[in-house]
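Next comes just one chain, in structure tokens: the form predicted alone.
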Amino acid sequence: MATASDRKLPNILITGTPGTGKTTTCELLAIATGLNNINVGTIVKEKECHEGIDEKFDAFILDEDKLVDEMEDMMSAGGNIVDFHSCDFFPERWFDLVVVLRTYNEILYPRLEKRGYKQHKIEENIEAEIMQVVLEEARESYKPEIVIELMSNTVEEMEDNVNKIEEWVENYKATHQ
């Protein structure tokens, strides 16, 4: 199995509270870098890496072990951008960079409303953002030097984030030839 230092192409996790711009950032980053864009939610649904649906939150009940098993080979190869709202169950060895996207609540709230989230789901996600739940998960789960926090409130910030990460990928490639 390839270790992080053996991989010629990096694996990057883009995480954050729902509505912070993960999917758009990942899509733009995949275009800019040529890395594979892996939407974990799609894998959970298509490969049935869940134990049913939580009716209250209208979300899958994740089977973390099945999901990790499903993703292991593709992650070992490197060259992936992983899009998911949680991160503490992914193996530390998978990632060379962990990006936590953050958004101000006055921007996040209408984004979640626009998605049609129920009020209690909006409130839970806003509270998670206030309490920095995903950021703390990332800091507790990965080496501090690979975890970065980026603001994702505007299109300009999102484009700037993509440029920063693209530059990081180029530096990674240059040092792992």
Given for the second form:
Amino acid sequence: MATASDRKLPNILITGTPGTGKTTTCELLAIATGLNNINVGTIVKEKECHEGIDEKFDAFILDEDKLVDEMEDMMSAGGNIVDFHSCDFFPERWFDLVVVLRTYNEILYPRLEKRGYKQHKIEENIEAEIMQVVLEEARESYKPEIVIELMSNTVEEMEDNVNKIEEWVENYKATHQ
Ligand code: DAT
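Next, report the structure of the form predicted in complex with ligand DAT; the form predicted alone has already been given.
Expanding to the full complex; the earlier chain stays at the top.
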């Protein structure tokens, strides 16, 4: 089984509450680094890694084991950027860097409204962001030294985040030849 030290190219997890900018950041990062961008939501849908839909929250009920099995080969090969809003069920060995994106409520709220989320879904996500649920989950699931928190309120911050992560990737490549 591949371990972090075997991987010539890193695996990076970009996580955070919905609307914090994961998808956009990952797209820019994939262009900047050439790493493979894995949108977990797409795999869940296409490979049916779910047990139906939670009607209240209009979201899939994940089949986590099936999802992990679907992703295993790609992740073992390395060189992936993974975008998902939760992270505690992924194997710890998969990731070399875990980035948690954070957004102020007054900015996150209109982003979720614009997306057409129902009121209770917006409120649940805003509450999760206030309680820093995803950050705590990341800190509990991965070694503290690989978990970083980055603000994602503005386009400038997003560009800055992409640059920082790109620099980290270059450094990883240079030290894992
Ligand atoms: P996520 O994948 O975390 O749900 P997204 O990338 O789809 O988030 O972004 C949601 C919306 O907010 C989208 O219209 C782009 C915008 N957005 C995200 N991060 C931003 C940022 N740092 N500055 C400005 N707009 C941002």
